[in-house]
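This document opens with one chain alone, in structure tokens, the form predicted alone.
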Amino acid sequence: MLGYEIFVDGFAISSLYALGAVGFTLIFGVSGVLNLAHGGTMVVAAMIAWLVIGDLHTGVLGGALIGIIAAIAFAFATYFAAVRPIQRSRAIPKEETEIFILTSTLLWGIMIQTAIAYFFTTNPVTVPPLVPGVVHVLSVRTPSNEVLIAVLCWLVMALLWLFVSRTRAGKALLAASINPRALTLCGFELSRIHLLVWAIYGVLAGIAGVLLGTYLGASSDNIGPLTASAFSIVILGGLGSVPGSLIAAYVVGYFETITAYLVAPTLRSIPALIILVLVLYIRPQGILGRR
């Protein structure tokens, strides 16, 4: 029964991350960011989420929409204030730019956490489930709101790959990703590509936001282990592959949901720390990375 509890948590969770990873990737290879403030808006989302259902009772639709647009905005806060100034430095060394934004993002993350904490708390919040009741799933009783978040993150990812392969701006942002200079000669404007796959970025970690607090809460002191979990996984996966992001997902929730099972939920975020080490030791370019 144990085993089974396990595979059907960790199902939900993994799936939560490979949603937020999918957008963690999709930001690295078209632009080349490791965004180190993902955390931040993954809670910022549920937080804005939580506060406008309790304080405005919108509703737990309305009070999510309004998470994943909040999510949006502070994504493109996240590129105006802490990346694209550094992009377009002229003090900057081309060859440190890299290096900069990934002390930039982090940095941002910080200040945003600490914000966090002085306007809302620091305590965990929890957004209410999108449906009640339970289900039986493996014999195991499961919240019914645990496999619509495993389904939602599954829909969603799979219209995002809808809007990669059938689209022109789709297209675009796989073409950017590839060859971003040949774009350029094809007349498009990377700006513009940037800006999309920035606010496709904000759309995917707000819903993994919101969902997350619907099951297992948010607080400013989740920022730090979202983002490592986060960083972990496209490392494991191997840099801006959206494949191997997926099955890193897996990998890293079911280690997660077995310490927390077996060791102590508190420490559930130590095995992406060690996977990502382990990594970095045996195999750098991940699963399925090239780099």
The other form holds:
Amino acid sequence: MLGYEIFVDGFAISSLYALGAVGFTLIFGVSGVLNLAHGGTMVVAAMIAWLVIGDLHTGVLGGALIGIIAAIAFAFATYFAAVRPIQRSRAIPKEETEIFILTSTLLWGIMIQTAIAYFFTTNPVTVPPLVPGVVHVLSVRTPSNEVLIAVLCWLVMALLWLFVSRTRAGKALLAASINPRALTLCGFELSRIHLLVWAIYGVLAGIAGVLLGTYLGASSDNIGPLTASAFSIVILGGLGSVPGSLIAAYVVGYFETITAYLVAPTLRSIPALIILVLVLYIRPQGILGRR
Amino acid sequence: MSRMGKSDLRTSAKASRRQVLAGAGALAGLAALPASVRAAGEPIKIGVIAEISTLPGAAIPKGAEIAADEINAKGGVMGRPLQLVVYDNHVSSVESVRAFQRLASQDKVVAVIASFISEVALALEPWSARLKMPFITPGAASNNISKQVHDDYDHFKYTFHGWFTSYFIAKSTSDSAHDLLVDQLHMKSCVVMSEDAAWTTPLDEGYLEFLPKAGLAVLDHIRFSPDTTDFTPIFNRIEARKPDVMITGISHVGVVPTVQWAEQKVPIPMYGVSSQATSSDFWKDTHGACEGVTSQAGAAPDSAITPRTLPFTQSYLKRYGLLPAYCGYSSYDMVYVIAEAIARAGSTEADKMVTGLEATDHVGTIGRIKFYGRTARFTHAIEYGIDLVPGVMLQWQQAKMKTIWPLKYATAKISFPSFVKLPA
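Next up, the form predicted in complex with its partner chain. The previous block was the form predicted alone.
What follows is the whole complex; the chain from before opens it.
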């Protein structure tokens, strides 16, 4: 029974981690940007969904959609406010661009965190579940919403895979992550590909954020930990590797769940961090890293 | 760090804005009154430090402002108006200490009302002693706050505990559990589930001592991190123990475990302290998932524990559009307690105020308020008792907070949602 509980509970949370981290790793793979305002994108999606469902009575699906749109808008805002100006700045030496972007996205994330705390308090909000009720999975009483989360996460990732492997825009995206210079020589505009990847990122992080809101709740205090968890997963999986991030998300999700069940709920996040440190010592490129 | 500098600026801007607003409000109020009751002269300043971004913390300055306005409308204290100086501490002990120092040195307040978080109150206590500044917490619960006063009275006597100690919260909760869960619902066993925080260590000790005496065997005792977001493992572990009820000690968390409890249809009722549930926003924040959730509190919006409870609830609702969280009541009461102590002492000098505060016998919104004396176990904590401050047990029933205990003040019978299984 306990084994089943760990399996079912861990699967839902790991799927959510995976979806959250995939967008994060995609942006790094394609444009070399580590977006430290990532948690902010997820929380903005959940907050906006919660707000419009409660105050505008849009219904859960309408609210979820508006939440995802808000996340796309926020992703573009991050790009145009915290990333693009630094990439174009002549005052910043080329080799220092990355560290400046790291700093600017971090500060941007803190600004959003403070703004959300100011307007909505630090108290977590929850988006109503997309489907109510419970079902029994492997004889474990599981909210239907949790099953839906796992299914949706995999569906979205399958769609992403189809997009990248079957469409022209998707293939260009993949090519940009392998050799951006060659891509520009083929006549592709790199800045448009960057816009595309930020839009995809907004969709992925938005969906993950809304689903997070229906499952664990979201508050301004979550922004830092959400960024940190995506960051750990991506480091563990190998920077820029989507399959690596998927594997790492399940490793982290299950380690956390096992710890919460078998050791103590208080220590939940510790073992994953220990693994992360070990990986940095033994295999710094991560599970499927290229470098 | 830069974050602190920034928020520092924000607090001071906020404080001055609030002062101006309070001043304007007081002027508008005074204009309507006959000259004989107008408070005049140099204002007496009282400092307020609160976690304004949290549900319980936001109620602290709001409750205090209503009391100050009422007192000023009746002529103030010794003919002088009360003025509040409010700082947001951003849920940080460090910022609280800085605000406390500023209140003493710059704003020249005569007393400070601060915080519902024990870690913060415990950080301020030595500063209250050092700066000889009367300090009352209207919502923190750790036993150590008043125990320190007992252990080193001459040093710490400036601190007053304007809320239940964890010990008495555990006692009040267990007394109510005996009347409701054991006598009415025939429950026999429980699991204690508390967040890991300064206030719950003594609370859990109290639970483990009083619950078996009340008739509930404690099958397991779970403490979890206040950062927990997924409560499924905790609920599953509790369910595996097959208790009749889980007894909660939660304040930093509230919305998330409540929503997950309802979504997962955990068949075991939650009972005990759930501080966030004492705010009227809780129904909206949980989308009604809090049906059947209880919390121990000082007063309820629907039950006249004293003649002052309901009028205060109404003026709070009218002024702020929501009902006060638990420390809204106690903050309101503590402004009166301070005002009366000053009047009694005839002075705002710290040592005289302490003597004045020790003589407190005030009928407030949460009951008849007196402080334990120097020889008691919890010096300067408010006295617990069914005819003094009894504490109440609230329960959310159909979008309303109802009083279910003490039985003589109850406005509803205890009931739980249909997915909860009760003993036959």
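Rigid core: the largest C-alpha set superposing within 1.5 Å between the two forms. Please read all numbers here as calculations on a predicted model, not as lab measurements. Numbering follows the first chain given and starts at 1.
Trainee: Please check if residue 272 moves between these two forms, taking a CA shift of 2 Å or more relative to the superposed core as movement.
Mentor: After core superposition, the C-alpha of residue 272 moves 2 Å or more between these two forms.
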